[in-house]
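Single chain ahead, written as structure tokens, the form predicted alone.
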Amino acid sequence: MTAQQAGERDATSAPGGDAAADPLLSVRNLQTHFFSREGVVKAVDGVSFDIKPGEILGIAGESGCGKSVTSQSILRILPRNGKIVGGEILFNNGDRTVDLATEEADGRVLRDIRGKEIAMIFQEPMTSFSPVHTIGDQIIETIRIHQDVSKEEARDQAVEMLRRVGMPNPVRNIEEYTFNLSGGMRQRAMVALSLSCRPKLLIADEPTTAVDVTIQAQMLELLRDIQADLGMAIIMITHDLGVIAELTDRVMIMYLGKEVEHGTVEDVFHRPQHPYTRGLLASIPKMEPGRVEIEPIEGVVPSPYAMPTGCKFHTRCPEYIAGVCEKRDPPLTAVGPGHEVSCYLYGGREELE
């Protein structure tokens, strides 16, 4: 599905989740920095969102934005140079909150969380498995860390589970190896790893972007099925509007760090407001009879260790306000119910004064 169809989504099917319900994860004002002799690249610069049970929020924006290291610090599984230095997770497990910015990334909370409350399909299969041992192995024993099963009852799981994915002929290939699976049968294999212990929360880090359109078309299908199967919220985090089209009910967009533009995906892609979603838009490729029609963003992305002052879009912005823009970051305003644009197009300049 392409961007333009998300009307289309939007008009035959209601946002998932409970509105009613509290959130399972509460991100607030997040700040994850990486450290090295070059300086400090704030990859992750105050960023909030909720997402409740059984709902899907999309997170979009060109590659460098931050939104993989928003997953990975969800997790606490950011490369050693990476660090939280402020904001808050909440995870909300059913019997307590948990601050999982304030836990020990090695710790036991943390572990028990992972893979077993929250689970993340990575973009690369090959470097989600151990090509020593079979995928049965790594998908048996991951069951067996969250649960009190014996290895005949976990492999039952394991199977049932392939099954479920759509993995063909999963009594033989469980006993397979990474490197003798096609790229569908692998990616099918991640998703059973991950939802092996049925998690809360789903995790899809760039989950098509290594695969052909036809995997990719079968794999939004099954992670459409499975969460309404299993009633989990689910991450979806990727550059490509189409899938946040087909997918998502929600939509954060990112640019350099920074939330610029979160609502619905009915809002976003049809009353989008920040010129830079605006911009995303006019990028897709419009196929008409003889031409390909592009509109590229104009300027490119300023240097992670040079970033400009105020908006960082500023410097690329089409409707740039000279004396405004650069002087501090715009505050997020409301522009509809549930829709919300930080640009100063639509208020904060009194702040400024």
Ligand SMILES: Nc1ncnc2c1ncn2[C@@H]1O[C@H](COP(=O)(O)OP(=O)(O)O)[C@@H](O)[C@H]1O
Contents of the next structure:
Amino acid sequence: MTAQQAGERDATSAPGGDAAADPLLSVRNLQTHFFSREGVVKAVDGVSFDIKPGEILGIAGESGCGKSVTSQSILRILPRNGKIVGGEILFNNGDRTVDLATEEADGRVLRDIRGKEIAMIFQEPMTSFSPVHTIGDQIIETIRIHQDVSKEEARDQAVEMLRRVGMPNPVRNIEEYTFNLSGGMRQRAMVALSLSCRPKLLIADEPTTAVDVTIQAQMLELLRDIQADLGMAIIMITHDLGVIAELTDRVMIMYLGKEVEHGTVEDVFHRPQHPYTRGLLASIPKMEPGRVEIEPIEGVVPSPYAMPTGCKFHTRCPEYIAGVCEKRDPPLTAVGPGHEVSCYLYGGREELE
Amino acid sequence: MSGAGGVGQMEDRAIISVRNLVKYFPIETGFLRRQVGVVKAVDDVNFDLNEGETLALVGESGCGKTTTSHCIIQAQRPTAGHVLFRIGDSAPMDLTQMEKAELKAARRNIRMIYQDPYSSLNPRMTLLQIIGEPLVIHKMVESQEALRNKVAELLRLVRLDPSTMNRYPHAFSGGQRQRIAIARALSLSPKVVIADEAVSALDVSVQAQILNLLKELQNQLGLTYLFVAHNLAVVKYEADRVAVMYAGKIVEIGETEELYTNPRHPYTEALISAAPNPDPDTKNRARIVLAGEVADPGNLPPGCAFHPRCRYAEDRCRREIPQLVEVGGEEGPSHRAACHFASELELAGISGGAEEPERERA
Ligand SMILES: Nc1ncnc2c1ncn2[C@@H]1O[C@H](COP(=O)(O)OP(=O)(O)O)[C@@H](O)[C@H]1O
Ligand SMILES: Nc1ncnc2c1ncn2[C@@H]1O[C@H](COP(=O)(O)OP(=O)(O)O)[C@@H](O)[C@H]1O
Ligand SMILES: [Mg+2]
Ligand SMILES: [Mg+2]
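And the form predicted in complex with the ligand, for comparison with the form predicted alone?
Next comes the full complex, and the chain you just saw is listed first.
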């Protein structure tokens, strides 16, 4: 199938969020590198994406591809040795747009945005909470940092939020410590804390990776419901393409710090174009009747200290074009409306000549 | 002598038969270590592992998969029950009755692979030492040269370059380390391999490589696998038969395709429904989202341990523990479930039945 056909076939996809609206967050050519004695790790190396208000965007790819570093860059919570060395992170904060990439990481602007406009949840709920304070105290404190409300009002809001996330007994739960809660309830408390200031954007970094499948199903249902209810945008970061397919409107697939493909989930899952995306989808065992073979991607992910030249995937690519792919990074090429791929199979070779 | 007289015959095809296996852990408190309760980690588990097959043990964390595996190889001694093991036409041995020295021969034939290839390989040993160690312990090689040759052969078997045998594990990726662990497990030419979440920590592209490698090795060497996992799609791909565990018990066991398309236990139905599918077309399917969390084997509810989360539960379920009974047809292969209402309920499997309107029992 050619790129053109792929584009023409696209007619059905109706992503959530307001398609005409200005992006809430616009990441342009983000580059985040780590500096250590062993050398430089280009953890994120030229990533661009937009997210509209109310939209659910997935970021997927195997471990080490730069998903977490992308989210840490947005919130400016990078480890010490990590630095944003290029690009823009434009956040539409109501009346004005700020570039989170160039603001002071612990300056006023980011302190106001972090936790209020953009909140984050993690794989391990305990990282969000302090063990020595009750859940309620922490939610109330977060509310009062960002909103000018009385303690009683904040408490009411906290109870209400715990109720929304399906805590069984919010009035009692508010007095509890996280270590008294079961894994599933901790997850819910973490969601309540993150949403307590009604952020415009929620970043969820592998929130279901460490939990059992029935708890994962609860979490996905909760995120779906609460998104419909509160209308915030969500960036769902996961290596699990099943979770992406179940929850998100659009997806960006990453490999070794690069964006390889993005589009609606329907386009990317039904009409994958990049050989890496195809390989990933072919590697996953399916929950379908009958025998469905899987096909692994050959080889191993290269070390971040010995990155291949050109297209980072060329060392494992079944469609590698000698003399082309190892030369330079392939540019992003549109293969359909809102569907882009960075691969020389679809364009960009002229510029090499 | 550790014969197995009186504990039941082994089925013709079985290489391992697990009979009424029980493992309880005491819950103790305080300085005097007074016992205040018991964790029923494995509670009357029965199954046969047939020669040459892959049987999966699947279920959520804490349901007793690892403890069952450990009780089979006698890494943990069961509280009660029997594990019969038979090589070829010889008489079955009851591993639970054997002394440590006697177990050595059986242990050579039943090997384990674990989830974490980072912690299961000694970082200060070379591949030659790691893979060769069991051969040395069991005195299976006569010379250093024979050892090197054997290790080279094993490395080729798992598709690693034999010239890497003098390197240390840290130089290898997660998937490669799992290959090293497999080579070590196969060094004594075992009959049975127990893989405990062996692919769970791997990225999908590498997981697929290891899943296919395990299948190739099974065909090539005639291995029998007990494949422990929590990912239902992975189990569907890898296993011939599946045993679903909940709170220390097998709640359903049958042939893979049959169990996935025609589940007979409500827990199996819910697990299948909850597994995320990488297909956006199924985004709006009606999912069964179980309320609450897995039963605590240290504090089990009365009756069926699943009843507090079961949407079909009735009075009887709160009182009476269901037995694992045959629910398959007269002829066909065995399909067993432990649910009082297994023959009445119409449960949805993976055929897409979940999209149909809910069929609750009146
Ligand atoms: N503090 C750090 N120092 C050096 N390298 C790092 C650091 N944190 C992350 N990296 C590297 O950055 C890359 C991307 O990591 P990450 O974003 O965590 O991947 P993932 O997609 O699994 O979330 C990896 O190669 C990782 O090793
Ligand atoms: N050594 C032990 N002492 C006490 N409880 C244990 C011990 N090992 C396992 N358990 C408990 O037994 C149950 C079954 O555990 P396990 O077999 O590891 O489950 P799985 O492998 O299915 O996750 C769990 O409740 C676990 O906490
Ligand atoms: Mg990560
Ligand atoms: Mg386990």
